[in-house]
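Quick heads-up: it's one chain on its own, the form predicted alone, in structure tokens.
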Amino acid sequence: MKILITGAGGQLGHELVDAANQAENEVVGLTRAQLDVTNRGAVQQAVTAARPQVIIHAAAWTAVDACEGDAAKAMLVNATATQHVVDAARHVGARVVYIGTDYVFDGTKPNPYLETDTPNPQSVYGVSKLAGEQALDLALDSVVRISWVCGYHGANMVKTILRLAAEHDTLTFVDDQIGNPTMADDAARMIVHLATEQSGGIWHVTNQGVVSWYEFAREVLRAAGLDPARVRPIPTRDLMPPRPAPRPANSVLENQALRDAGIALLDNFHVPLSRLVNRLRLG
């Protein structure tokens, strides 16, 4: 299958290109430098030239706190640009797989979020990503929501935790936000599978296992052979300085659509986390 991937230079985009190639697809990966998705004409031209059967739209502005201070840019990059991609896809008869986020939910549900739950974003980032979802035709296109993504490329929490551990004796992380840590390479393989083998709809794709950020930081240190007792818990309200954008207290995404489709779920996050930490330490 011919697949066009936007945001191919990002943390997930790198892995999507690798996964799509490994699955023996014809891949056109376009980085932000190669394609400005906010430019409608450029998107139309790129998609018309490539004529893909499916577009995995991974390009996004994911700096949650920065989005909070620039709603217009967040909506342009995450919502308007998605409409450009969808329009271009329709022109060549392609479907779109859009990378979504746990931030479309308010985080107040006591149980894991299902694909069928009603979104209620509390941050500018979440609002802009939900608007991107709404540009799609879910009878044809797919939304794949992921959460707490970490990987070898780009900035992410695993790299931050390892850096802080090298600089400080004690690390402090919040213990009242929970979610599913998801490794980018695992997520990418599943997204490519959904892009090539499945029809439209909403899918939650995460590694299995639920932890708080405090517990996750301890697991990262443990995977690196360091003492997890160096991590101390703190409630979100005591963070200094406070974060501009509100975070969902519950970001746990139930992978119900995958279960219903009989698709094997991703490994518990400990498995790919160990692989990632070893890869990062080897450079």
Ligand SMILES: NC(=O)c1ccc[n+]([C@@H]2O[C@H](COP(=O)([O-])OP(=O)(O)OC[C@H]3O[C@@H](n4cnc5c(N)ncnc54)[C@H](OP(=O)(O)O)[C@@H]3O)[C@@H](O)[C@H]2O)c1
Second form
Amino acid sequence: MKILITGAGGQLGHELVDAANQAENEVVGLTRAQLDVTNRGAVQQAVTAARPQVIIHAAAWTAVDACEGDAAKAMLVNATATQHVVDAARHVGARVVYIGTDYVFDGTKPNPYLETDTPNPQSVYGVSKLAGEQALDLALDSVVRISWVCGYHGANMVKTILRLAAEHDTLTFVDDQIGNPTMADDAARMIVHLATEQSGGIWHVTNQGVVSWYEFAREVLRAAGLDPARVRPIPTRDLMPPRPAPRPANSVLENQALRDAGIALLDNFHVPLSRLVNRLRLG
Ligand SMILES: NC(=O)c1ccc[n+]([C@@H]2O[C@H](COP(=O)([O-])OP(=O)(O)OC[C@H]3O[C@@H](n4cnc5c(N)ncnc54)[C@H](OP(=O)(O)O)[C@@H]3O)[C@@H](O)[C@H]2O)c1
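Please supply the coordinates for the form predicted in complex with the named molecule, as a counterpart to the form predicted alone shown previously.
Entire complex below, previous chain first.
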């Protein structure tokens, strides 16, 4: 299939390009420098020139705390630009796979979030990403919601935890936010599979295994051969300074749509985490 990927220079975008190539598709990966998705004319031109069958739309403004201070920019990049991508896709008969987020939920549900649960975002980023979802025609296009993404490229919590461990004896992480850590390469392979084999609907795609950030930091240290006891728990309310954007206390995404479709779920996060930590340590 011919697949166009936006945000190809990002953490997930890199892995999407690799995964789509490995699955022997024809791939057009466009970084922000090559395609600014907020430029409607440029999106039309790029999509018309490439004539893809599927567009995986991974470009987004992902700086969650910065979004809180500039709602107009968040809406432009995450919502209006998604409408540009969908409109251009319709023009060439392509469908869109939009990368969504756990931040569309308020985190108050006592159990994992299903694809059918009603979103209620609490942050500007979450509001803007939900508005992006609403630009899609779910009979044709798909939303793939992912969470707590970490990979080899770009900034993420695995890299932050390893850096902090190199600089400090003890590390503190919140123990009252839980989620499914998801490695970018695993997520990318599943997203490409869904993009080529399925059409339409909302899909939750995560590695399996639920932890708090505190427990995750311990797992990262363990994977790096360091002492996990160096990590101390704190509650979110004691974070200094407090983060501008609220985070869902429960970010756990049940992968119900994958189960219903009979698609094998991704591994427990421990498997790709140790692969990632080894890769980062080898440089
Ligand atoms: N990271 C997570 O934990 C997580 C969780 C749930 C969902 N997601 C979603 O997953 C997708 C990929 O995120 P990621 O983790 O790979 O973040 P990322 O590394 O920040 O990737 C996003 C990419 O989009 C690009 N971009 C920003 N504004 C753009 C514009 N106007 N036109 C074109 N490209 C633009 C960025 O370029 P610059 O770097 O040059 O700005 C970056 O390369 C996003 O849709 C995000 O909302 C991420």
